[in-house]
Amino acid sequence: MKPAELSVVLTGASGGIGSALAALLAEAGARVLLVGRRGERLARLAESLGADARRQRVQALAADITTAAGRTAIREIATVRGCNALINNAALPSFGPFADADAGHIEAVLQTNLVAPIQLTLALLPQLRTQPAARVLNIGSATGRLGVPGFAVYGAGKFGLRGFSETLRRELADTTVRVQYLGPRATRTGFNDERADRFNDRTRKAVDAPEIVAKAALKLLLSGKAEKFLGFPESIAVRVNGLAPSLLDRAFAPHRAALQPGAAAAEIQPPTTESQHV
């Protein structure tokens, strides 16, 4: 597919990798519709990139993807302005020690991580099927594939959408719709706490832009490619961890330190390849 023949329906528009998705994909030529919760924040990111210059090219949908009623409004607009892309993007952060989680929380988290974009994709599956060449990239995390201590309730939910997006894959394979999983390790954006930001420095990981999730995001979307895993050497510890997953248990003891109280960067010795928090 070429850019300037996408439709696209992409939410959390306007987070850090949202936004800078939306900005890449509208530079590039494609129709977005743009949909999160935050409706004011949505209307100035419509208008920074050009909304009306646009002639609706870019159109903003304040909706809840966790209800029905926010599903049906966004498939009601999907299906006038032709969509042929989704992009479940938007989540819920969770960290920290799954013995401290709030039943409420995880509730919320795995509703939004994982239910709503099944759901979702439920909703637009006809209309895309309508399509000459249609996808559904899920944007899910290196945790997808990665079990890392702290982020039980988050990479549930994750596992959860990769698995989704592989057996929807298998399914639509000889359909004209393409299901796609792209796994970003961590990203500089206001998306974590500060006790995720600090077991990430403890941890001493790599953080990209999200300008490099989004670059990543469109060229996955074009290629038409099952899965992509960002970084190095997160996109091997997966690999491996696929394969053999007991193998990898160890390399975890560092980051299980940085979860207890009063952890310091000093006491926590430096990774290895495979005990990289992604």
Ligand SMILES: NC(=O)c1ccc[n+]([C@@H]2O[C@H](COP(=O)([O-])OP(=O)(O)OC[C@H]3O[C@@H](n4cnc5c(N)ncnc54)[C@H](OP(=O)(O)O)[C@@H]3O)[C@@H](O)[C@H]2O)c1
Second form
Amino acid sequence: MKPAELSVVLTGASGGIGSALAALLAEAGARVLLVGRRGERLARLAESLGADARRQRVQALAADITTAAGRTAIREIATVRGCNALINNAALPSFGPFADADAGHIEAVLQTNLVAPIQLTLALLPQLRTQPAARVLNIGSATGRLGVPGFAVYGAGKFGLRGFSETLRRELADTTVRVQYLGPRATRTGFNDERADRFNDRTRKAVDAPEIVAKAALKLLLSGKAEKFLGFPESIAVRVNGLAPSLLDRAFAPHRAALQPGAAAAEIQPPTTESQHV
Ligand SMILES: NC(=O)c1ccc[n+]([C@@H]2O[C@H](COP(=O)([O-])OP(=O)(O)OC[C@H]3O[C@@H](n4cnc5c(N)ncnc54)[C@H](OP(=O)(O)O)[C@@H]3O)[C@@H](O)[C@H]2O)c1
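Next block: the form predicted together with the ligand, after the form predicted on its own:
All chains and molecules follow, beginning with the one already shown.
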């Protein structure tokens, strides 16, 4: 597909990766429906992308993807706009020792990060299937294929989203709809709180700019390929983990140490060659 042929529904457009991707899509000539709960923020983004000048090429819609009413509103406008691509990008963060997790938070994270994208895909599928070429791009995470201590709930949602993507990709292989999964590594947005940032520092994780993820998302969307994991060594680690997960189990001692309260970089053993893989 070419960028100018795209009519995209982009959830989480008001966020760090979402706004970078919205800008890239609009710049490339795609039509974009920006979705998020914070209407004012979306309206400002649409304005900054020249919504008026682009004559509805960029449109904002305040909607909560976890509600049926929100998904219905998205479907109705997406149909009018002739949508041929859904990017499930909205998500909530979740980081910390699992033993400290709160039941309501677990529910909210899995509803937002897994159930809502599945439901929204179902709602938009009839529209997508009318198109000569269409995409469902699910924004996952490296932790959707590589279990990392501290991300039990978040990883469960992203592993689920990857399973959904792979299964639906195979189920729809004879149709015009391509289902895709992008797995970014840590990215510099407001998603990660101070605690998660400290954890990334302590485990010496590289952190990408949101523009890098946006570029990779657009490239994947246009290519129609199944999935892409970003960054080295993360992209290798997810593959090794897929083949022989127990080989990597010992590499996570620094992550467990970094999860302890009061852990500091200096207290953590430098990563071994093995642990540098993650
Ligand atoms: N940042 C990272 O380190 C990182 C790494 C790997 C993968 N990812 C993934 O990349 C994607 C984007 O993350 P980000 O870093 O850009 O996060 P972000 O800046 O926090 O943005 C999250 C977006 O999700 C929207 N959202 C949350 N709940 C929603 C709901 N119920 N209905 C509609 N919109 C909702 C938020 O908008 P409102 O608050 O306005 O609703 C916001 O636009 C996520 O899928 C995330 O899991 C992020």
